[in-house]
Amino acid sequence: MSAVPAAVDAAPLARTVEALLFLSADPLSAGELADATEAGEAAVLAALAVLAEQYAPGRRGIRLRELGGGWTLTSDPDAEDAARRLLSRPRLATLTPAQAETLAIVAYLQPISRPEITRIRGVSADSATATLLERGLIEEAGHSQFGAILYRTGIQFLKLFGLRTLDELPDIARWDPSPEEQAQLRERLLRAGEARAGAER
């Protein structure tokens, strides 16, 4: 059998192995790859040979390397300076529950004003809104009939959640509670409100 047909046969498995190497933070041995793909080690080694050819030095920005008894994907050393500049940029911090809740309200009800967000959340939305604005996750979108600033999600929101458009937001009806769930939730919220009011006295 010639080398070309073998490479062709190994191509589908090579794609799967490539995906596993991409997803794994640690090098994967041929045995681990064989277990995950339910293929023999010989087939995995053939798939790795296909990837080694595709990721040969000078061909791509990614290299296939054997490290610590396993295989992993790394960046090409020639890209090191550019990678350092990219990774030295400030990273977006994790959203707090208040920020995430405010962002969800804006995403599904935009354009919406800060007083409306506060009314829905039951607590002030000033700090969360200011932080979301600063991070570019929301932006101003005109004024309401009462003069309040309206907010909508920004491009950074789409990037953060991997959306092409807002049409790709999950259907909110999936989380629409039944009448029984609504009653239970209302009761829990009332109890929580009473407990908070008692603690503030």
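I have the form predicted on its own already, so could you send the form predicted together with a further copy of the same chain?
For this one, just the chain is written down, with no partner chains and no other molecules.
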């Protein structure tokens, strides 16, 4: 703030450099910043000095760090407790309808391949499957005879749903007026899925 002329000159460039540091996940070198801003490296370094002043420790919730030959913005360590509380909230406590459907299909029909899940749902289950995998609710279980990856539920699934074994899954009969064998359950799901896909057209 004392170097008024520098601030006046560097201000627009400093703002651009700040935006780039904000957007970039990785540290940016002075060279990369100079290329992107189409300014000289000396100007970029001057802009970084202005930013370093503005982001001096204790002034903001964000810090400017020189790291691995470049510069990067990081959160202030003072905010770590709050950040932990924010990020450690149970993520996505509720399942989306697509996730619940995909999980139910895997739970009742396991092992089952993604193409078959898609047929039953009538739409792609790719993103739901990926999320369930990532959260450990389902896992891979070998390959079908056609080479498609099969999925089954894992330990995490039983824990999260408070089940001792898969036998404790709710009885389908409650939702299905004509209870049938499990083998037929698959058939019926596929038929309904195809009817839905047909109705969509």
